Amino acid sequence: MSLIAVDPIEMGAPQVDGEPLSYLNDGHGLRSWLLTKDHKRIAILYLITVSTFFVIGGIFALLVRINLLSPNGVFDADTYNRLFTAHGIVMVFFFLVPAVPAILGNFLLPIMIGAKDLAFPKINLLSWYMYMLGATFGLIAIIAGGVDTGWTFYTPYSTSYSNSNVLLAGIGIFIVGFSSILTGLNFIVTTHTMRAPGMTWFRLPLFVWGQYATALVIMLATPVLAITVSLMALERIAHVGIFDPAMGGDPVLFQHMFWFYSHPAVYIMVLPAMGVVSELIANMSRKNVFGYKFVAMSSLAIAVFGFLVWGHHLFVSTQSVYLGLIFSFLSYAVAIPSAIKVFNWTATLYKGSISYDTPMLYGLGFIGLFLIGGMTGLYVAALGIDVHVTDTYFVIAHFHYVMVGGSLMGFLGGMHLWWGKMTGRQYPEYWARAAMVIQFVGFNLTFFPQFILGYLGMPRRYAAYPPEFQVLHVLSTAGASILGIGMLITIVYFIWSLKNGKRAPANPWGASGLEWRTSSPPPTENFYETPIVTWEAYEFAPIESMQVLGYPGDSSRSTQPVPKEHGTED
């Protein structure tokens, strides 16, 4: 495949200390990135910090695999629980939730809508600056020996047995979530008032529709989960019956409220990574999406249907078996949606010009585990079944397909697709198609067996199972041992090609999209001129004839795409 080598110093651009003036090298020191309003820089700093948590969470996660080598465990039953909620706590509000929207989110959404930067900059640096702040005050009640409540807190024993740093987890959740409430609006706004000349809603890549449809999410949902942790506070600290039993309380109130949130939290990590998948197929196959229109209105069909589900996770309360069906029916009908984008994207590489880089690999990932996920999801969506299997490992093993499989896959993908915009320099293709299969066969090895174990009852959150188990325990271990090295694989030539990796051209991959019709990296304000938009989404040309905004002077800037056919194929 031959590709534009667009080389910004010989297009003219300014340069500093031999590279090209970009958002990565227009101001030094560590106060201007700390200071910055820069979209792009903030989304480097979010990549930074939560890629620090996602470390933190994986060693949590190897120390609970450790302790269930051996059916009678390594650690106690107590020192088991801290493990397993540190894991919890870490992997979901410091990682899954921000990692999509903050990071590629926070870089790509304006480039991608022709933007300068996104409509409340000081509010953007102000999110990074409360994430920071709320997963501090997680890490210190973990350090300070941590929370045994599970990531779920449920009460009363979070909030009357509990002998453990449950209200510093709680302000941090509580920090962190509105964080991620300033991010969603920051995207609601910019994505309504700032999209270039002719960058109509059905003209604008589905990732931003994912993005877009998250932050719907995040406006509505969050501020519960707030409400949430705050009456368990209340509780906690001043004894007030709210969720206690013994004080007058109803625990299961707490169940709803917080399963209100956080069903739709799920779809607060998925979402995002479908936009990013969406861009992956099509660029991949150099298709438009086939059925765009219904790609994009299943983004929000799953933000509405992700508020009309939570009962499905107390399926064994208190809840009346009649409201129970209700949730039951709505589960499944949540699934259409979903089943949309998969056919749709399938529909898309038929006949495509598929190139196998590492990009589509972790499309095609995302899309077998979150399958497998999905069909899973189904089980747990029957009433009869679901009494057998809750609180097992069956459970855990659905949540992480979806949300660790589905949402880790598409992060990655994303990650490795716009690695060179971001940083200006390429990544080593063998070793990343090699450590994307670490993973892949990894990850199944880790929690395949999880089905079974929870079929056969084996019940979550036990230090110590009986012999029978220990085989499947095994294999579930040496799969996470395995699904380590790729993830640190990945770290390594992700920082070696920092310094080491190819100057990256403006489109390596003859994209579409207006990301690709900038320098690589961008300059500050994304584009020297305004673009004016006269193209469909995903409309692609022979890449040689593409042409890519400059640099000013360069005389073959333009914001325009040259005529093309639909669908020419390389």
The other form holds:
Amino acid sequence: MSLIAVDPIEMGAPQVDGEPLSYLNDGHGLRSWLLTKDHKRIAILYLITVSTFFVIGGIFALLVRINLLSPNGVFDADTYNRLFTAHGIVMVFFFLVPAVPAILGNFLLPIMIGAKDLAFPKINLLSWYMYMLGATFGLIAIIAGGVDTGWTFYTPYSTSYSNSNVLLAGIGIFIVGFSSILTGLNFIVTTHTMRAPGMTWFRLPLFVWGQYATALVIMLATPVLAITVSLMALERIAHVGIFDPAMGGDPVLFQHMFWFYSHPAVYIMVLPAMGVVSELIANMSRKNVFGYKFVAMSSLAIAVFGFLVWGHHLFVSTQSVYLGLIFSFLSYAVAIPSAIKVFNWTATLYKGSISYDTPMLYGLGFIGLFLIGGMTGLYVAALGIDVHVTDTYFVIAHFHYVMVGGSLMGFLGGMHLWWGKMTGRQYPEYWARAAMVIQFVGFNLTFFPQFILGYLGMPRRYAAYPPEFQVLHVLSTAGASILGIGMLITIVYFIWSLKNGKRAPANPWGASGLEWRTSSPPPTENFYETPIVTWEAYEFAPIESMQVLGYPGDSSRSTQPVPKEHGTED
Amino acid sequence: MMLGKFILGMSWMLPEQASTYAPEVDNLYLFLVGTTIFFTVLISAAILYFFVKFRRRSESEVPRPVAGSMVLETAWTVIPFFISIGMFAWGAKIYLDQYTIPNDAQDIYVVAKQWMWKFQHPEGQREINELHIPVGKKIRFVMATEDVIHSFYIPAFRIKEDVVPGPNRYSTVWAEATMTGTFHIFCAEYCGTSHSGMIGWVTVMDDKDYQAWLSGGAAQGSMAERGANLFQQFGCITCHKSDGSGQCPKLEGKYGTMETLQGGEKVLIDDSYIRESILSPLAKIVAGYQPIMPSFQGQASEEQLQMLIAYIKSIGPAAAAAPGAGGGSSKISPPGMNPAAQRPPIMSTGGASMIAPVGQPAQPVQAPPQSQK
Ligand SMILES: [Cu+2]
Ligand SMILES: [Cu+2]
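In place of the form predicted on its own, output the structure of the form predicted in complex with its partner chain.
Expanding to the full complex; the earlier chain stays at the top.
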């Protein structure tokens, strides 16, 4: 067999308690985790907390779907309004925005560029604490009575009418925003200054390009969210008239400010997942990404154009007709770079060596769902159609295809591709494939009927609805249950594999990229010797020649000593 | 056969087409459905074909790299771009039609509040969560809200417009019903606890039934007549004297004309401007007058404001030119004169009267482009 299947212990790697020495056992106890400056450990902290919020948000989603089984609703309207608000806030701000950057980005970005850590390790830890603080505020807001404004907080309802915990939630979102800003700053500086020798910009994995573009968007957009939330708080507490016309404000101004952040936020959620998908497709078909530069540049194009389309959320908000025309046109423009990505991913498969393992299934699942999400974006960008479908289930279905079908598929695909790298254990392949298929079917059954519901006129955020919509709602809830079961299976086998999974080799996939040239899991410094990059991105060598760089047990490099600093680190 | 008819009839995927606008929207929608299904199937088929054809045959297989192709990259950038432009233009055309309000539309006044829809007909009928309109007539909805943002949505008409609070705006949208029947009215913008209860029905009637319905309603006088009473009650009449001798501008013959403000700016006197002048009178002072008018914010209800506007409209230029044509309702207008034609056409998603489209029939005063405030 090839080198990639060799167990690191058998290779003679240094051991701790029968496990190969790695960042995971380099320091024990809660303290060593909570005060860690290692980007990989911080990624694990994020993984635990962000996944917890995903489960919480998912439970709210199921409750929402349960309510919609009956035209009269199962819960009372106030409860339902709090449920969908909690689902939105938790999923957007506490799961989707941090998921890929803070977990996979934190773990992989330094390794992929051949660095020992991010540029500012302490700030990285600080950003996790800020996330925790913000998320705690959010959670308190939800537990102590909830919020009933929807995640969009439209004024003047949120500032002058709602009797719910708007302020607490606002504070939470404000703080979490700064957590992402710090992460973004770290990524940008790291990518600029800490690339290994030979790692030129166009040798960067597309995952890094995706993270970099995302970090730019985070840095430029999130401050506007902070300002918007602050002004909302100011109006709510001090009755300074900014958005409420009764106090001399303008409610549509809020919508402009909110979407100036929240449209780019869609790209904060989906761009990093697109980066993941490039890795999934390339590595699982052992093919160089077709049109690498076009895929890389399309990330930047999306980041730039993404700032110019916020007004497409205001086509019926009494915004000027001419602004509507401009925003509609620009929204079509931003569709092009996404289309370029899809075409290039498809072309990458051509003459590849396509693996049927789970990461590839998620990669293709992403393309399939993102295709539908992107294509239906063309509907809502069309002014005449958007007037009819905005604020209906059509829009709900559209953005769930983009954000769940896209971001979540990308995130899960990445988790499977790098699970062995992160934990040292492989997930069970059979169960993972089954779960992926269940999720894919469940997802489509949940959200496809919602397109039809929306075009038929079913408005969003309705606790009760006319009976003719019930059949489609029941189908959707059935799909959500299947999706929930699929997610549960994934969560169970991931946890199960931590103890019982097969030990992961350094490169289980025969993949290309620096993260596969170090052990699984990597040592605290990521590499046994500083890598010198002499190859292009996605150059797949024959498997036998893919070695761990400077790996202590590597017979082809028998002269390499164990790095001195490693054993002495505490 | 049945199934084919079901699919072709598309009653499961399209709501009833009950307005002139509905088939236009649906045609674009179906074009998009066709186009996007075509490309989705094309790309999915390519992926599935590659997925099977190029499956991994041995564990150590490493395929040869494939170089990129400038031709392909250009093709799949340029082709989607042109298709997108087409979609954009088509969608824009429909949108412009929808928001260019025809000048022969009849008005229905709408007040949204948590959680109901209140309607007033110029003839004086008032309804809650129910609306009766005639088929085949262009209807302009002039909408205000008493509290938060709501959104007026009639799926069967494919129209939707947010009703945004604020002293200086009415939201306006129009529709022409093409079939009789009863259709949903929804509030589409989340507005609090009973958002999903803020629903109603619009009943489209043929003209005869509608006239019968109008005459069967409560006879408290037309909106304009009630507005005339309010004009006295609120004391407006003491300053806005009809002979022009008061401290405030006279309002006769003014609706739909241009007014010059202090500082020389010109403004069109339309529903939104009158509303703003009543609620925040100091915002736009007519040249040559003192800023002495008090605000009626909190005193005049949204319905009363609409009555006042109906009154001022009824004493507009058309009425002035034909003395005795008071009331402002279509029923008592002199023959051959359409009172709605007094109003200049506005193209607006609500707020201000912004643009007078070129190529419209002659107006009392041609309104130049202008912005609110
Ligand atoms: Cu957007
Ligand atoms: Cu409402």
